[in-house]
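One chain comes next, on its own, written out as structure tokens in the form predicted alone.
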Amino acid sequence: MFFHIVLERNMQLHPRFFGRNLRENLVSKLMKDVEGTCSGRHGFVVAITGIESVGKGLIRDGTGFVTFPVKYQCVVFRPFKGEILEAVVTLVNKMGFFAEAGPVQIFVSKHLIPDDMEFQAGDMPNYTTSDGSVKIQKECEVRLKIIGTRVDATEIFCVGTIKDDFLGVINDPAAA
């Protein structure tokens, strides 16, 4: 899911970066910085939208570095057990399958798959039904449920079912 917040982060300039652009240098370093990155209790950083404000630099002893105190407003995502998510498939085998839904992976086990498919062994490793009328494989579509999240200090691991009412392959590029 995602969410709207405001978040804080002390950011520190080289003394070359001081001058009539300051603020936009000190903006600069905070997307490069922040942007992409996870943090266990927020979630992943997808875009800084705002800055509300920032603080008034210390100087570093020693380094001539000064440390400004930054407010800013992000768009975060951070996946809740119970929730529906649409992801791609990236790797597929005997244990089950992999997914990615933006910056999060997601293993679906193959006993959190329906009990009619199949797994297919070659050079395109697949998930089949009985009838051949639906292959979980590489790059395929599905929608699958999260059933539990493991927060680390950086990254965030989902484990995901498909076996429930309106989940599954959503969408096959290999069959169109």
Contents of the next structure:
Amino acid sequence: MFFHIVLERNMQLHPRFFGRNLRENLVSKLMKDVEGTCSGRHGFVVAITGIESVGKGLIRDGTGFVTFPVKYQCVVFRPFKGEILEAVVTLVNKMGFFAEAGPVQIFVSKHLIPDDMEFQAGDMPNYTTSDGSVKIQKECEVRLKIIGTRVDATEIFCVGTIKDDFLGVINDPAAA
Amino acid sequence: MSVASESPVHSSSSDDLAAYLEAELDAGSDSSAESSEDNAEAANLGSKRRKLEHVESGEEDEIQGVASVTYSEEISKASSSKGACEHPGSFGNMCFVCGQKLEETGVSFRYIHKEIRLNQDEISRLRDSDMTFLQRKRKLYLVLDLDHTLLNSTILKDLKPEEEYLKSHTHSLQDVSGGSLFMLEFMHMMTKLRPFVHSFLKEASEMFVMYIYTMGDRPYARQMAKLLDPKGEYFGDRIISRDDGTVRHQKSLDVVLGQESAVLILDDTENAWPNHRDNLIVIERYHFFASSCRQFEHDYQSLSELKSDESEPDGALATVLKVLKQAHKLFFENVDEDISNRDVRPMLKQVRKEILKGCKVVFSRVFPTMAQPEDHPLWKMAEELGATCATEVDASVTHVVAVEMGTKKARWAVREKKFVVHRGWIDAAHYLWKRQPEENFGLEQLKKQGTEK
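Moving on from the form predicted alone, please list the structure of the form predicted together with the partner chain.
Shown next: the complete complex, the earlier chain at its head.
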């Protein structure tokens, strides 16, 4: 799920960036530092949308670096248990398949793939129904349900299922 | 979907839902004696237990196709708390069936994904389900080592001056197909593929599902796989490196998802596979670079210094391919029968027994007098190769393995025009999977080598 929230961060800035463009420098450094990172609480920071406030800078002894407390608005993405997500399949093997939804890596076990879908080995491994009408293979888009999540410092892992109504392949670029 | 519209789960009134679950619960508990016992227990345990059973019956609904999205979270909680989930494995320390957080258990399959772990039952289940697939596709598993088996690599700074000429003979990394010598400057390495390796992989891929298993690290393994298999058609994600094994300095089939009775291993180091010797085909080491010879304390000149290479049609890989073909043929003979109980290991032994078939070997002064000759490794090796061993000479003997010409048996052999060879003849047959010409292993050669040194 996406959220638009306000976060705070203490930014350290080198003295060479002081001057007229201080604010721009601060913002571009913030974007570089924060976008694309994860936190267990908020999930993955997708983009910074605005600066709420920049607090008073504090000069550090010895180094001359200045620390600014910056409040910023950003869009974060965090998967939840029970959430329905759309993801792209990255790897298929006999254990099940792996998929990605942006920064989130999801594994769907063979146990949670409908029983009528069978694994087919080969150079393009896939899960196929007995009539061949539905096929899950690399690059496919699937709709799945999250049954567990773990958020690390830089990565988010989920386990998912497609053994439920309205879940499974939604688009197969290979078939199109 | 019609079922969904009929489903009471989707009805707006929560009373309806409770009534429905109650009815379901009663129906479920009547169906078996065991669950009525459960019911009695549930009464004792009170309302909490009852709530759990409500949820359980909710799960049955789900199986019938009456989906419950809102209650799914409770269902998964319920199924884990009642202990129904066996946690066959985990992804990111979460059970991939129920989503519950788990301690680190089972075998890590890092070469597939760094977070995936499977427990033993799941591994055996996967291996079993594979046998049917094998039967259909007529394929076995082949685990291949990289260094000294399929290729030879050296660090650039270890190149001798005599080998500098190689730098101008390297093949472009842009299009690796067809090339055999590559300079990997970003890894400070040069790699030479063994002659015949391309044809070997192509033909073997028709009979085997192939794995790479190397003691090198992961980036090296991936890079070598790219050289051997640029299209990714042979190995796919089945590339196991040192970082992925379960035991340090050892290779083991526990991370290979194939039944041990259907796996063949090709490696130059027998000691790397202490638990799977019967699956192993030992191949003669491929030393192309001088540094590689030094590593194994061989003092002869390397192939690169001699500006030569192994023979393409008669090299070690070509011989091994023949062995693989024979073993594969034996395994899939009479496929109409049930082959799920077949084992490739005795078949490999059978192929090996063809090598010295028809030879009767007598040993002269090879074994210490005190020891039982039957226990000696050389005796056993000769028997594994299909030769018959004897302690006394008679007319049916074909070969005398001796250390010097002076012995009674050796002189007898010369008189009777039998072959007199040194033990290298048996060793060579063992490593090369082929009966060697006896004249290359006469005792004169042994003497000559001795004086040269």
